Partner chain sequence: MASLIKTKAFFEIILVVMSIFFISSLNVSAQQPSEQSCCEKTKSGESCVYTSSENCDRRFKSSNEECSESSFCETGCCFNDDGTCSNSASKSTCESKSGLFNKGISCSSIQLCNKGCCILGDNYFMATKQQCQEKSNLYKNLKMEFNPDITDEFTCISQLQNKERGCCVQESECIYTDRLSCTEGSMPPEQSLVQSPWQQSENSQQASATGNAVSPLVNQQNSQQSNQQQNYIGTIFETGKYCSQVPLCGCKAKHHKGCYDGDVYWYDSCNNREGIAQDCDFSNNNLCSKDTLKCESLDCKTTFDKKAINGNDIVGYDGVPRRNGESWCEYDGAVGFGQDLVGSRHYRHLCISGEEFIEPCKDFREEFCLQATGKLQTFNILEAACISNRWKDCATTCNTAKDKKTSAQIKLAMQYDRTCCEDPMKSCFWSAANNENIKKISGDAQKELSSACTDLNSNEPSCQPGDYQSSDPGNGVCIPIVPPGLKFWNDENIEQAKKTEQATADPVKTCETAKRTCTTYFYKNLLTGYDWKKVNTICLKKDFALSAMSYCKSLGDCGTKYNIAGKFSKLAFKCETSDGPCKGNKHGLSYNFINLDWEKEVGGLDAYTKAKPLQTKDFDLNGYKGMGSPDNPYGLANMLVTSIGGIAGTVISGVGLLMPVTTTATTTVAASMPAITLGGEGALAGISGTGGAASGAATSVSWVPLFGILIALVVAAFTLVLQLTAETDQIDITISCLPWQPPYGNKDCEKCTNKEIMEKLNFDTCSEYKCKSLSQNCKWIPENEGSNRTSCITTNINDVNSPKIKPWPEALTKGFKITEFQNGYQITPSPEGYALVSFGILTDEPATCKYALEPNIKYDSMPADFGDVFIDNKHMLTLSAIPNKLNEIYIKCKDANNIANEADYLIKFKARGGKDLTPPIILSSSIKNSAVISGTSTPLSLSINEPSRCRYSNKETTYEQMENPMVCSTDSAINSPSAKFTCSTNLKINEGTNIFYFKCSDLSNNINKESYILTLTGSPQLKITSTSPSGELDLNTITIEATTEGGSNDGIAKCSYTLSSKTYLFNQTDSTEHSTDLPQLSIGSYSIPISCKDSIGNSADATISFKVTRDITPPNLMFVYKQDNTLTISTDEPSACEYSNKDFAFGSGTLMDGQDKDHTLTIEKTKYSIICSDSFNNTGSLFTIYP
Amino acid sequence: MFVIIGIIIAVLLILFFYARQTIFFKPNQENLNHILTEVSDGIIECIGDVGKEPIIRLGLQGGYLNPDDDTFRLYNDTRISYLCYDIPKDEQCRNRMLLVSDMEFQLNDALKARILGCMPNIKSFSRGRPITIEVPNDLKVKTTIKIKDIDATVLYSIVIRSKDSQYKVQKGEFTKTFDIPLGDLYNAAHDIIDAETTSGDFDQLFYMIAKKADYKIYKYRPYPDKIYILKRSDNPYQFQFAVQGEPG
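Taking the form predicted together with the partner chain, give the structure of this chain alone.
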């Protein structure tokens, strides 16, 4: 008997909550904003889920997600890109010119494919509610690599209207910020490449001291190349790259 009563109460509660979400849903500005926030959170969560892996891989592979043959050194199972190529019989090397925009373009493509796979079903938010949701056919991704972090912005214009068109909310950009100091490490890498192209070597001791030990720079020498691994002392993210050498 009590079991049956319990089941009935549970069902009623479920119906109540469902009805509240649908039948009793008022399509006012506040509720529309609430739905937009839910959608936005879903998109940002999706970006957060899929965005970290390519960013980490970009750092481990020296700024290139898919390095070509003869442009990387295999070390510790990682294809570490050369950012400076050997000039025969010269201590200096030839700058490959990795730019921040190059990395941003690669991340845009990589993130787009992944984000498409985890995007929430936005139109399902209108199910059972007196609202319409307009979404574009395609989305764009814009990555901005800053000093301390990386912004991954999905450009995807969503418009939520009440069915009577009295209320409307819209949002076109959804940004997730990753606490990854890629820009900062890139600048340090640029300084290293500058030294390698000018004098053929880089002294990490003086550099780390000058920067008050904010960076940790490890230098490995798998013959005949060099590998630099850069980290900030307050962040575990790693940017590493290779400088091509030649046998003595």
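Show the form predicted alone, please, because up to now only the form predicted together with the partner chain has appeared in this conversation.
We keep it simple here and write out only the one chain, dropping partners and molecules.
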């Protein structure tokens, strides 16, 4: 009997909250603003859910999301891009680092496809309510790689209106910030490549001491190449790349 009573109470509570959101929902400006906040939170959560994977992969592959054949070394099952090509019979190498803007462009494309996959869920916020949610068929993504973090901004016009068109709210910009120091590690990688292109080697121990142990830099030598793995001491994110060597 107690189990049955508990089930009945649970059902009644569910019906109460559903009715409060549907039957008793008043399509005024305040309520539409509240729904817009829910929609905004949903889009930002979507950006966070789908955006982390390509950002992590970008770091593991030396700034290239889809490296071409013969431009990377397979190391620990990861395609680590050569950021410095071998110059025959020379200790120096040729720089092929991407610009920050190039990495941002790749992330824009990767995030756009993933975020569009979340959008069908946005219209579900109108279910059972006397409102309509209008969304376009396309969106724009603007990624900004900064020193300590990354901003991913979605430009996407959301319009929420009551069905009698008396009230309307809209928003067109949604930003998620990732606590990922890609810009900082990119600058450190640039220092390493500068050394490799001028002197043919890099002293990571001296560099780490000079930078007051802000970075952890590991150098491996799978013949005939070099693999550099960079991390900040306060963040697990890593940026890694290869320097192409010349077989003896």
